[in-house]
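Below you'll find only one chain, the form predicted on its own, shown as C-alpha cells.
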Amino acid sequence: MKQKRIMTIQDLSCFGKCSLTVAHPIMSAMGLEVCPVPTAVLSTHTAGFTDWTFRDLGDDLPAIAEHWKSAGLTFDGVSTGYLGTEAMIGTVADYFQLFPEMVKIVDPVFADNGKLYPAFDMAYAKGVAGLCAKADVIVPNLTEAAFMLGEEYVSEGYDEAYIHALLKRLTGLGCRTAVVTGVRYDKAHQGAVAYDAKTGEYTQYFREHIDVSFHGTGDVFTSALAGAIVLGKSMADALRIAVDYTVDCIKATMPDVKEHWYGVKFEDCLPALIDAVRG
C-alpha cells in the first residue's frame, strides 16, 4: 500500500514540546511520510523561558515550494501551526494553490484564553479566517474562532446548541469541515465537537477534564487529528484518536509536572497512538 504523505508548515522550537517539535514525530508514528516545512527556528518555545533566540525563515519556503512542485512532487495532505506573521499566512496560502489536491488542515494558533498571543492583532486574525476559507478542515479554540467571527468570546455557561451554531458560523467562512477544542459542557469532561458543512453531520468525543495546563498540547491534538484524517479515517475515529491521545499524554506528564512543565511526554504515549491508529 502506497504510504499518505503529508506537509506541516509551522515553526521548530529546538528545546520544548510544540509546533514541529511534536507534529513530525506524532505523524511519522501514525505511519505517514513527514515532510515539514519549518517558518522559523526558535531556541526554546517562548513560554516560560527567556532570552530565546529566533530566525525567520519565511523568505526560504516560496523556493521550497517551487522545487517540490518542478519535482513533480505530491501531497495527500497539510497541516499547519503557528505561523506568525501575515506574510507567512500568505506565502501558506501559495502552498495550497501550488498543491491542490492534498487535505488542508488549518490550525489557527493565535490566541487562546479570550486573548490575542502577545505577538498579534486583530488584522493578523482576520488574515488567518482568510487562510481558513481555503481550508478544507479548520481546527480553532473557542477564542479563536469568536476573534475570527468578529463575535464575543464566551468561555463558560454554553450549551450543545451555542457549539453546533459556532461551528455552522465557522464553515460560513469557506472550510467544509469545522472543528472546536476546548469544549466543556459541564466541569468534568472536556473535548472536541466537529461540523460538516456538505453533510449536516456533527461529531463528538470527550474524555475527563484535567485542571492543568502544559503548553504545546494544542499542537499533540492538531498533529494526531490531521495524520488520521490524511490516512482516511472518519471524523469520529479522528477526534476519538486525537483526544485520547492528547488526555493520555498529560495524565503520562502528571508525575513529572514540576521538573516537566515546558510541554508533555508524548513519546511515552506514542506507542498507544499507533495502536489507536491501527485499530
Ligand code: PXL
Contents of the next structure:
Amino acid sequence: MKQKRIMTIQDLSCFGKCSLTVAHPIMSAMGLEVCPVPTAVLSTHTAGFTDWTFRDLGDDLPAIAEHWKSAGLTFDGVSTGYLGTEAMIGTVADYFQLFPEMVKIVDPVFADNGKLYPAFDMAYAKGVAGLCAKADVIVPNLTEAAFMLGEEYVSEGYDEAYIHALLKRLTGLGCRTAVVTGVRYDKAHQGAVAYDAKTGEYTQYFREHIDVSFHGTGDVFTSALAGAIVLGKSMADALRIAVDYTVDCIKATMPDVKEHWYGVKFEDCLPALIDAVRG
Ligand code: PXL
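Having seen the form predicted on its own, please provide the structure of the form predicted together with this ligand.
Next comes the full complex, and the chain you just saw is listed first.
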C-alpha cells in the first residue's frame, strides 16, 4: 500500500517534548512519512521555562514550499501547531493554497486554562481563527475555542448541549470538522468530542480523568489524531486512538511527575500506539 505522507508545521523546541519533537516520532511510529517544517527554533518551550531562545524561521518557509512544489511533491495531509508569529499564520495559509490536495488539520495552540500563552495576544488568536476557516479539521481546547469565538471561557459545569452548540459555532468559523479537547461532563471523566458539519454527526470518546497536568499533552493528542485521520481512520477510531495514547503517556509519566513536569514520556507508549493503529 502506498505510504501516506504528512507535513507538520510547528516549532522545534529543542528541549521540552512538544511540537515537532513529539509530532515527528509519533506520526512516524504510526507508519506515516513525516516532513517537518520548523516555524522557529527555541531552546525550550515557553510554558514553565524562562529566558528561552527564539529563532524565527519565517523567511525560510516560502522557499521550502516552492521547492517542494517545483519538485512535484504532493502530501496527503498537513498538521499545524504552535506557529509563533502572526506573519507565520499567513505563510501557513500559503502552504494550504499551494498544496490543496492535503487534509488540513489545525491545532490552534495559543492558550490553555483560560489564558493566552506568554508570546501571544488577541490579534494572534484572531489570526489563528482565520486559519481555522481554511482547515478541514480543527482541534482547539475549551480556552482556544472561547478566544476564537470571542466568548467567555467556561471551565466547568457545562453539559453536552453546551459542547454540541460550541462545536457548531466552531465549524461556523469555516471548517468542516471541529474536535474540542479537555471536555469534562463530570469529575471522573475527560475526553474529546467531534462534530462533522457535513454529516451533522457528533462523535466522542472519554476515559478516566487523571488529576495531574503535564505540558505537551495537547501536541501528543493532535499528533496521534492527525496521524489516524490521514491514515483514513474513522473519527470514532481516531478519537479512541488519540485519547487512549494520551492517557497512556500521562500514566507512564505519573511516577516521575516532579522531574518530568515539562512533558510526557510518549516514547514508552509508542508500542501500544502502533498496535492500536494496526488494529
Ligand atoms: O505545546 C504547545 C507549545 C508548543 N511550542 C511552544 C510552546 C508551547 C506551549 O506553551 O511554548 C514553543
